[in-house]
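One chain is shown next in structure tokens, namely the form predicted alone.
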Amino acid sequence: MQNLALFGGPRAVAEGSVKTWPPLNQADRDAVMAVFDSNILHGTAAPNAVALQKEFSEYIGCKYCLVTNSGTAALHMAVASLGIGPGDEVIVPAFTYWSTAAAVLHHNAIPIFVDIEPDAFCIEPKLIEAAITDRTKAILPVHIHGMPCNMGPIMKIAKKHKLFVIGDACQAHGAKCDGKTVGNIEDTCGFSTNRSKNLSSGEGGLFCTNNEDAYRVAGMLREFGEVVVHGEEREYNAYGMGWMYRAHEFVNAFCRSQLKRLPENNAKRQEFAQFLTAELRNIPGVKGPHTPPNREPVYFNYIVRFVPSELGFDVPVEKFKAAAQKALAAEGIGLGQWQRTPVPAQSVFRDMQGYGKGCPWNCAHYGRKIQYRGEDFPATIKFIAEHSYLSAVYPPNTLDLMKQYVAGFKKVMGEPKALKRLMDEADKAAKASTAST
């Protein structure tokens, strides 16, 4: 027990070993500084905007791409460009970042939630058909944590019921299912280039499609609902509701520079993740992510599953996870969690807040009673309880850091008495807090 850093022992991960994302180099700096020299700072016809659209569409293999100022904007464009609107229903996974469902609400449509797979944490295709009604217009699978959804069955269901498929690939640049890159499978798709993402520009997004009509509509949505023909005098006439979703040239230039290294950086993420998963198989108490054979993830997040029963503990997994994370943090191993409740349990849905006065559920003559309850999604609840995300499984970190991580996991999981002590201390603290209130 004294070997653990939490109780005075040496850390498994040396101080200063962990480096931040994204890796930056002189090419990135030169690309951004060149925008100053060009004196072209904005606009959808700006050279970096046009070039980035061409380069990213070539990367994923689709016909059309539009650069936007966020992933959420790209998702909203992906929904709205297909004609989805008031009273329409869109099927969404119960586990995702809530902006996926927000993109549906933004266009006055209704999110209908479906639970996730028990092993690969994406939407469960087997549950989709039961959620389809005569109001359903689209399925919105989320390639979460860089794991592509099982797109073959999803596309078959969509074809059978004449539905659109909208991809949320905000965390999955370069991920593949059945050998095909996400963003080139769905009818429309949105990507984020927020700083944390596999392709980073600081903040931004990319809308992708093979549908010419969707591309044309999305182009108007991005620019105030106007038709802007570059090289011609602007009409200043809105043909429909539009937003200001343009990105600026500094972001575009930075993103283009980062895109050049995306395949290399993704390959490093995959190398690190595969090493960790193989090593964690031999450490009781923890497991790496499950990857189905037809999918190629890009590991936006590396998922760690906690299994107390493997160490002989018959306790709620949340209790074991909290104790283990505390001990691992002392070793220099950062584990965290960003989503702690199913999306339909969040207040905006549970309380039917929407965007005011109960819309969209009680406007547009919707007429169907919807109730959102987090407890209706057991696989999502189980995933949230059991899993955490291991930080820095990406370059410029190296395999040496991954080896230090493995040493730390072995060290902590090899001390079940210490973990029992931490769980007992947490119980005592909770009882004392309850008694004082």
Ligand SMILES: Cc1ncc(COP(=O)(O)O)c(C=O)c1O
Given for the second form:
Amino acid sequence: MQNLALFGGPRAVAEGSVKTWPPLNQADRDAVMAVFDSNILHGTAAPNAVALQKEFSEYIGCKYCLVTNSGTAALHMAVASLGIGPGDEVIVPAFTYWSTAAAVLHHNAIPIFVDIEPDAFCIEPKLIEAAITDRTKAILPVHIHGMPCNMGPIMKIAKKHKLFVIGDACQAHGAKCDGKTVGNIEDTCGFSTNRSKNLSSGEGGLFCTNNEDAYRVAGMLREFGEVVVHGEEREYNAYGMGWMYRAHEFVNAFCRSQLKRLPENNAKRQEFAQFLTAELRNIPGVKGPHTPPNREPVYFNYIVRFVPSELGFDVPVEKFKAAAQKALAAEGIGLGQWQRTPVPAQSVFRDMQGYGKGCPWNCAHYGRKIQYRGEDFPATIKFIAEHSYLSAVYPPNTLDLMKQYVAGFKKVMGEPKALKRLMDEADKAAKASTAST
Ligand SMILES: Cc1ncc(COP(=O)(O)O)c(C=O)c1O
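Form predicted alone done, so how does the form predicted in complex with this ligand look?
Full complex below, order starting with the chain above.
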């Protein structure tokens, strides 16, 4: 037990050896500084905006791309550009960042949640048809933690029911399903480029489509509902609702510079993830993610599953996970919780706090009474309970850090008595706190 860093032993991961994301270099700095020199600081026709759109659409393989100022904006454009609006339903997974569902609400449409695949944590295609009603207009699969959804069956269901498919690829730049890149499979798709994402520009988003009409409408939504044509007199006429979703040139320049290194950075993430998964397979108590054979994830987050039964514990997994994480943190291994409940269990849905006054659920166009309940999504609840994400499984970190991680996992999982002690201590502390209240 004394071997563990928590009880005074040496750390498995040397202090200062974990580097943050994204890796920056002189080319990034030069790209941003060149914007100052150009003195072109904004506009949808600014040179870096136009070039980024061309370069990203080439990377994804789609016809059209629009740069915008967040992933949420890109998703809202992806929903609204297909004509989805008041009274329409859009099917979304219960396990996602809630911005996916917010993008549906932003256009007064109604998110209808569906549970996830038990092993691959994306929307479960087998559950989609049961959620389709005569109000359903689209399915919105989310390629979560960099794992592409099982797009074949999803596209088939959409075709059968004449629905659109909107992708949320905010966490999955470059991920592939059946050899096809996400963003080039769906009707429209949104990507985020905020600080943590595989393609990072600090803050930002990208909208992709092969549909010319959706591209045109999304362009209007991005800029106040107007049609602004570079080089022509501005009409100053809004054709409908629009937002201010333009991106900044500094951000565009930075994003272009990062995009050049996206393939090599994704390859590093994949190399580290495959190494970890192979190693964790042999460590009782923890496991890496399951990857179905038709999918090529880009590991936005590397997730770890905690399996107490492998160490002979018959305890709730959350209790084991908390004890293990405490010991692992002392070793220098950071693990975090991504989402705590299914999205429909969040207050905004449970209490139907949209625009206030029950809107959009009691909007005259809707006319259906629904209720959101977290407990309706058991696979999501189980997934959240069992998993954490492992920090820093990306460059500029190296395979050496991954080896240190493996050594730390081996050390901690090799000390079940210490884990038992930590679980007992947590129980005692919980009892004491209940007694004092
Ligand atoms: C799955 C998912 N969807 C949507 C978003 C929203 O992106 P942004 O924060 O750029 O608006 C995020 C990012 O946080 C996300 O992870």
